[in-house]
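The data below hold one chain only, encoded as structure tokens and taken in the form predicted on its own.
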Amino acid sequence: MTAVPARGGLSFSRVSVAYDTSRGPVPALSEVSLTVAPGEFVAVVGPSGCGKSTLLKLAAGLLAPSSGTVTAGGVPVAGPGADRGVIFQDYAVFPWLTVEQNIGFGLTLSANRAEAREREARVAHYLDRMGLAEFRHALPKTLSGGMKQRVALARAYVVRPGTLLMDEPFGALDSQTRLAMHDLLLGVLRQEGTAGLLITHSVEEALYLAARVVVLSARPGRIRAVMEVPFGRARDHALLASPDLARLKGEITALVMDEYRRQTALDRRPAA
């Protein structure tokens, strides 16, 4: 098969960000700096509350860094855009549009707007791709919690994102369900050639998936460490049994923890 070219990639530089309270701003993102290469998988993982979904948000556009500089692809993020795909936990797809309307959804958009026939073609190929052409018909309510992560999954890569951003989006699932969905998208992530940034609490699930593994600190989150994932990318579940996943989960869930201790402490710590 012919290589697909990499494409998308993102960047933070120097990025910082604090909330607004009524107690004052609440830092969450301390200088973080991250690159993400066209065609990269990147997993983050650390302790609730250490920013994750803030450092997804921010490559969203859906949020603007307190200080830093995001980009995606080499151009500022200033909002939302065609170029990244998004995908959350919380099957977010439309109950009153059909399987195969919702896949297409987004193609009907200024931004992404195709033909009538090159949207069918595209659809076409998504539902096939995900193995969901004998429920094209279907409304979301008559699927099951994988099935409508297909969905969403499939909407979000036919518009033809440079890099897909995923928020937990597996962590609703049972295991075997999200077994098969991770291998879903380890050959989408090959034909496509596409960036990914994923947020996850599960080490088992960044290892499995990604390239490298960055590890955020306590809040306000900052890199505390950044794992090679020694893999390469034809990946199946023999992975999950194998000595050398097993010691780096041990070594990254350790990191995890030793964070997770901290952030509980600093909870406990009387307000000022």
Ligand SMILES: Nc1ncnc2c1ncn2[C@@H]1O[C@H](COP(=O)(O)OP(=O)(O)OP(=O)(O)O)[C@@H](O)[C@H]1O
Contents of the next structure:
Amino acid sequence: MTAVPARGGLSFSRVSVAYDTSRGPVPALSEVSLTVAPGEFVAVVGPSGCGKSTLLKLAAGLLAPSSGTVTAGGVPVAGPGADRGVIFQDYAVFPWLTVEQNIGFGLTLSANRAEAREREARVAHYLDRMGLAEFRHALPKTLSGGMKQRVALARAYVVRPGTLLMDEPFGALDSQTRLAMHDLLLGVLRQEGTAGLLITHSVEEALYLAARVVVLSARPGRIRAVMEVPFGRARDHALLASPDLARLKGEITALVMDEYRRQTALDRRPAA
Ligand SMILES: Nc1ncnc2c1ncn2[C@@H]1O[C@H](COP(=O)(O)OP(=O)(O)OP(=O)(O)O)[C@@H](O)[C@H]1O
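Switching from the form predicted on its own: structure of the form predicted in complex with the ligand?
Let us now look at the entire complex, which starts with that chain.
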């Protein structure tokens, strides 16, 4: 197969975020510098509350940094854009649209006749791959949580964004569906040359999907470690039983637990 061009990509340069609250500023990220190359998929792990979602919101253009710069595809992020597909953990689907209309939503506006045919084919492809073909005319309220999340994933994939931004997108899925969705994502990344940033609590998921795993420190999140994942691009389920994966999982889990303990100690400190 001819290699597809690598697309998308992100750059965070010395990015800090402090949220304004009634109790004063809450620092969430501190001096984070990270590059996701075009076509590269990077996972971020770290203790709860360390700033992972904040990092993703910056890339999505839903939040501006207090200092530092964020670019997507080489362009400064000034807000949300079609070049970035965002998937959150909470099945963000439109309740008044059918499954099929939800999946095709991002394609509707630009459709001329040739595009409309292409659009239908793409929507049908993802309805099928997500196991949702039978439910194409169903409204989201009639679907399980896991099915709604598959609709949200399909809606992001179908528009072929250069960069996918994913915040715990597989957390609510049963373990078999999760594995199937991992493989589908790997296929999308390979076929479309898509770059991405994945936030996950699962070190194993991070290692199975990503080229690099970033460990964030206790709040305010700093980069504690960046681990290269030495498994190449072709991943399969045999990897999950490999000693190499187990060793890396152990190393990364130890770092996350170390930061978790620091975070817990910080949270117990009386407010100044
Ligand atoms: N809108 C907000 N206003 C004030 N503080 C916020 C806001 N959003 C997040 N925070 C705080 O910023 C810190 C980082 O939050 P963030 O959601 O990025 O962490 P996280 O690593 O994604 O957490 P989790 O793994 O639990 O989802 C937390 O202390 C959180 O309470």
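Definition used throughout: the rigid core is the maximal C-alpha set that superposes within 1.5 Å between two forms. Residue numbers count along the first chain shown, from 1. If you're wondering where the values come from, they're calculated on a predicted model, not measured in any experiment.
Colleague: Verify the C-alpha shift of Arg84 between the two forms: is it 2 Å or more after superposing the core?
Modeller: Stays below the 2 Å threshold, so no.
Colleague: Superposing on the rigid core, do we see a C-alpha displacement of 2 Å or more at Asp128 between the two forms?
Modeller: Comparing forms between the two forms, the Asp128 CA shifts at least 2 Å.
Colleague: Spell out whether the Cα of Asp183 moves at least 2 Å between the two forms when the two forms are superposed on their rigid core.
Modeller: It does not reach a 2 Å shift.
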